[in-house]
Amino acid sequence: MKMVRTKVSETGERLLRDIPVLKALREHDRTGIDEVLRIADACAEFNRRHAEPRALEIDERVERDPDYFDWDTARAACKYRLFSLVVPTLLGGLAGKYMLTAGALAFDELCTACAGIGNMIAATALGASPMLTPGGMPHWDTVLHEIVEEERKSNPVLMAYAITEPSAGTDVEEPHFLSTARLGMEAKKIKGGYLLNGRKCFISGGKEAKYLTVCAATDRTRPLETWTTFLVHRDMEGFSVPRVERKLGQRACHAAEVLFENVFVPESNVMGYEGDGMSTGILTIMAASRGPVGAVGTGIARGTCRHFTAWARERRNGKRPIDEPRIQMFIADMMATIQESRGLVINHSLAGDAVFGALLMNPMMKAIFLLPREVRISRPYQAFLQTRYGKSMAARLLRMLVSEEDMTRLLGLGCLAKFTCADNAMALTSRALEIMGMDDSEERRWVEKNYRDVKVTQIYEGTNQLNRLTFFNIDIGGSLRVELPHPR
């Protein structure tokens, strides 16, 4: 039987050329890889039509008015279903068999145009991630469903992930440090739920988010044992956003301080068990999300390479910089660095797809969603998922489909990709800016913006120093292991 060859877009052809492993995988799974290529192509089109024409303007406007947020660009992203990247296909989203690979290539592509706009989209993906664990299943047919349905109406439902505190940043992302962290926020158990009091800071997308997944200790004297993940709606009484930061880079996505003053969160909004927030609320999420931060850095590096090369082709004083051997060698170095970074990102992504793809595409998981949605959102079904027996069933499902060894290895690969790609992009962009000097061209403006955008990739999702320590503790020291929740 003759095989039908589906047409691949220009973006897809470039990816198949630049990432040979995708081409090899496509020979075995054409449908799955073509969907990945289609998502990357949608991101490239979004860049051409919306991000690139607006990026410099948005950056300059937010510098003047830090509270400004460009909702038009967010609504435009809905047309390309970019807020559905993390929502399972079972719910009508785009997260399927190659969810991490598709996400990584999407953020790589988006950040070639503007890392701030890319981070606006990534912040929602990160905020929604805790709900993808079995402990978040009660909210699949409510919050995740709402993201998909409202996106179809060009009405973006944004999310944020709130873990950093004014006196505890990197501390809260690693078990050894959390045990001695100086926490200011606490969740007090009361009848029917919890009262949240305290502050979170530097929260990407926190000002515009409709929903936030929030990590807090129920006992600040025992943070490691009581770290818990909550789902918070911005309209809950006592929640506020007192300030947004004046940012150096990635200005299109706000970094906000969020305040909790006796915010009541019902027990139904606890993700999984009380006290398992470090395992499924942070380490599992970081295992999935640190690789995509490497993709953000790689995208910025690619954007810098593109703008620098365009600058080098222009004549100055009768000469083109690109005709000089030193410039040719630097461009070759940039391309080599980008290939190195992409390799680390793809290694992490494919390893992650083997873990999370197995979870989301498992026949048992699919069987659950054969139930009519009316049943899944019914009060008895939702109440069952919130019972100890329902949570125990979810924990058993997670442990049956995902091994702690694979999750721990994935976290290590994510840390490796994160700190390497971020450092690579910082060094590459800094060197490009030095060579361009004080030139006042449009291309230099883009590279200067990339220089400001790239710095934070060395800081968020855990500083690069923490990521190095985590990688060492996993791969060399053997002192760190992701422990999945046990049924209770």
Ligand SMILES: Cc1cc2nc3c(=O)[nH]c(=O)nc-3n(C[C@H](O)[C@H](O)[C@H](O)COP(=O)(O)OP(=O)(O)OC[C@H]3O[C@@H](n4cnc5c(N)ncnc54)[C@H](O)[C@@H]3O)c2cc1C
Given for the second form:
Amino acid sequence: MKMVRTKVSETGERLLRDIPVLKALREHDRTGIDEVLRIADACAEFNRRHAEPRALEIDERVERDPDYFDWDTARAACKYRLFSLVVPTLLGGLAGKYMLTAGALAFDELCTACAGIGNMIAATALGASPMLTPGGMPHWDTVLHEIVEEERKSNPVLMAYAITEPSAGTDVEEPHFLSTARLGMEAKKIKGGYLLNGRKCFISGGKEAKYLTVCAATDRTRPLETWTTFLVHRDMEGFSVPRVERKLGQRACHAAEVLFENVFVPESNVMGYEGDGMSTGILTIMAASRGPVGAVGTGIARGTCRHFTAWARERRNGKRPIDEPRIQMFIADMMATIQESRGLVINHSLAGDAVFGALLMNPMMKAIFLLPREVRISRPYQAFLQTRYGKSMAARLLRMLVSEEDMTRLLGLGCLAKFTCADNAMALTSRALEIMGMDDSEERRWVEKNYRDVKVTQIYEGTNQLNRLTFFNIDIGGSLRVELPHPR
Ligand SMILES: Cc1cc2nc3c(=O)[nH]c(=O)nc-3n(C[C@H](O)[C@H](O)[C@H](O)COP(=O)(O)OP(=O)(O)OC[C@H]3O[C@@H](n4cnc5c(N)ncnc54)[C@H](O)[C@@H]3O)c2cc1C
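Show the same protein again, this time as the form predicted in complex with the named molecule rather than the form predicted on its own.
Once more the chain from above appears, this time first in line as the rest of the complex follows.
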């Protein structure tokens, strides 16, 4: 039989060369891996046409005017379908069999140009993630569908994920700490829904998000048992964004404080069961998203390496730094660090594809989407998904297709990738900047921006200290395990 050879772009060729496991996988599944390469190539083109020409300018503009948000860049990202990265292919999005690998390589590529722009896109992916668990299924045909449809019209529908509170940051990222956290926010049960009161802070993309997935305790004296995920629309009465932070780096994406004053959220906007917000909520989301944060660090490191090498090739006082052995050794060290980071990210993302990709591509899941959309958005079907029976079916489906062991292992791999890649990128960028000194070249400006951009990768999605502890508790201590929801 004659094999049809599809043409691979320059970005794709580079990825196949740099990540041999992709090449090996492509021998078995050309269509699947070519789609991963196509997505990475779209990110590279977005960088060339939009991010690279604008990144330094946007960074400076936000420093002068912290409220500024570059909607033009967000609109441009629509053409490359970057807001559909986590929307299942079943709904016309890009998330298929290799959704985590494609996502990781996309964020790696995007962050070689600008981690702020990368984070603006990642914030939507993170905000949409709670909807990807079966507990979020009632919102697939509404919110996720809207993201895809509006993206086609170059109208970005942005999302954010809000868990951090002024009095609880690390505490809300780990079950042991949540049980003793002093929370300010509460969701009080009332007839037909919940009243949300309180504040969330440092929310990436929180100012521009149309929808936010928000975690809150329904009883602040029992936070772990009552931690719940809600879907909030920015137009709900009582919701506001009082301010954004003045940021050191990743300025193209705001970190906002969001305020809830008697915001009524209907019962239908609870993701899964009340009280399941930690294990099926945050831990499951973090199991998927900490590896991609490692990819953000890796992208920044690759960007720094590229700019440093270009700088080193320039002649200064008759000499080129790249001709000096100490510079050659430093570049070799950077390449080694990048390889190590990428290896950890790919390990995590392939393990994640075996969990989330398999879940989305499962025939049972596909069968649901054989139902015409009119049926799926009909009142009776939507109402069924919200019933006890509907929720219990979703929980059963998850338990049938995914094991708690795999989810726990995935969280451990994500933590490992997250803290290693962030620390690697921080150390590498810091050293590059030291060597470049006070040079006033454009290349040094990029590396200086990367130095500011990289710091937060050690902080968000759980600080690196917390990620080390979580990894230890999973892999060595054996005291942390991700629990999937129990059908009720
Ligand atoms: C730019 C930016 C964007 C962000 N985006 C989001 C977002 O989109 N959504 C969201 O919900 N949150 C977001 N965050 C919040 C982020 O996740 C928190 O800042 C982080 O979890 C740390 O919480 P904290 O700042 O309250 O620090 P703290 O929890 O007060 O920690 C302070 C220090 O103490 C250490 N520490 C705390 N407890 C322990 C412990 N038990 N053992 C060992 N060390 C400990 C920490 O590692 C840290 O070094 C963002 C933060 C920033 C800066």
